[in-house]
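The data below hold one chain only, encoded as structure tokens and taken in the form predicted on its own.
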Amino acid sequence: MKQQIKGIIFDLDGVICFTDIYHYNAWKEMADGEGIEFDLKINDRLKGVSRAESLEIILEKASREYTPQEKADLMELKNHIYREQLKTMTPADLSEEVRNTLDALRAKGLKLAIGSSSKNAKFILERIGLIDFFDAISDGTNIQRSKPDPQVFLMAAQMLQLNPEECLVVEDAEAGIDAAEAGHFHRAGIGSARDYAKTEYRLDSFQDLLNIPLES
């Protein structure tokens, strides 16, 4: 029995916009503070994950044992950095082929989401000029689970008042495509995740979602 693609849930960081480079960085200058060792492997690991989840990956890199208190300071630290950073982002961040694909999905009478695990991700949206644009945000400030769990996308479903079946999951980010498949979602991947085993629909470009079928 065909399902029909009624919604879509994007991931923001690596699909929407691209603020990788500023995580990178954030989180290089809190380590190299610590004196622990970062490069883009480890940063690599990042991807997808919460912000504690990533403090814990960097830390396993550390000489010493960090308190409860000292790991909050460190995020708090990584988080400050990195938004000083996104300040500079302006709406020019946003690609003209990003941009028209968006407008080209919604004439299609598509309803549209964010899924993110970033507590940043309304201010991102704010910067680039998308904060208006989209018909659910669900982002790291109203989950209690991270993906793989797909917790997130579960409630950009349910802003969007549309069974998981009825949704295409858009990720760039192999956990990301976990967490779609395990909430049941339809799997669309680009970047890192383009070649996935587990993804469905493999994107060379954002534009690609125009080729998408919106029966399944």
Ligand code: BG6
Contents of the next structure:
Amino acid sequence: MKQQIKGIIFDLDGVICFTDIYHYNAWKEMADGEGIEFDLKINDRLKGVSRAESLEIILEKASREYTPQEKADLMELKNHIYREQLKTMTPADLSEEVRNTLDALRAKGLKLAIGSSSKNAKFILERIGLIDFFDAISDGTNIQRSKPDPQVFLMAAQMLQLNPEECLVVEDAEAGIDAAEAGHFHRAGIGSARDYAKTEYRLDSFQDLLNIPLES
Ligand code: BG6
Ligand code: MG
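The block above covers the form predicted on its own; next, return the form predicted in complex with 6-O-phosphono-beta-D-glucopyranose (BG6).
Entire complex below, previous chain first.
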């Protein structure tokens, strides 16, 4: 079947900018405070999944049960620590490579969107000066189910008025690649998702996006 890619849907954390390390730092501080073991390996499982689901994964290592109120408090604490770090971000935190690649993709006539599970996505885009750049923003505020459910990407495609088969999803999380596959999107993986079995295009760097054939 003839393939034509008309739009690209980008994950945000770990793809457009390196906020994934801030997520890790904030969860680590919370987990240390509770005496719960937490490391980079466990952190990999949090990529792409919602705040509430991330907490459940961390609590698998806890030695006691947590009440719904305690869980809400821990999520608020984590989000507070996380947002304090986000506040330090400026447009200088957007790499030149990402900025130039986004501009080059747009110049090819592609529609560009964000597909992120984060409720902080717009805040981050404001901080790095990209809030007005994308044609659509689908994020944690407009979905009921986070990745690996395809909802966030399906909403983005709908906003772009494209079919999933016409869109390429760019992800650093296995849960995100799973979501893209479930929604019948094309899939490019970077970072942790580069070598994942379900990844279609393996990116060594963001600018490798420019080498993906739009028609084949
Ligand atoms: C995703 C991150 O982008 O957003 C996850 O990869 C995170 O690790 C999720 O849990 C939700 O983020 P937030 O900002 O709403 O807590
Ligand atoms: Mg990510």
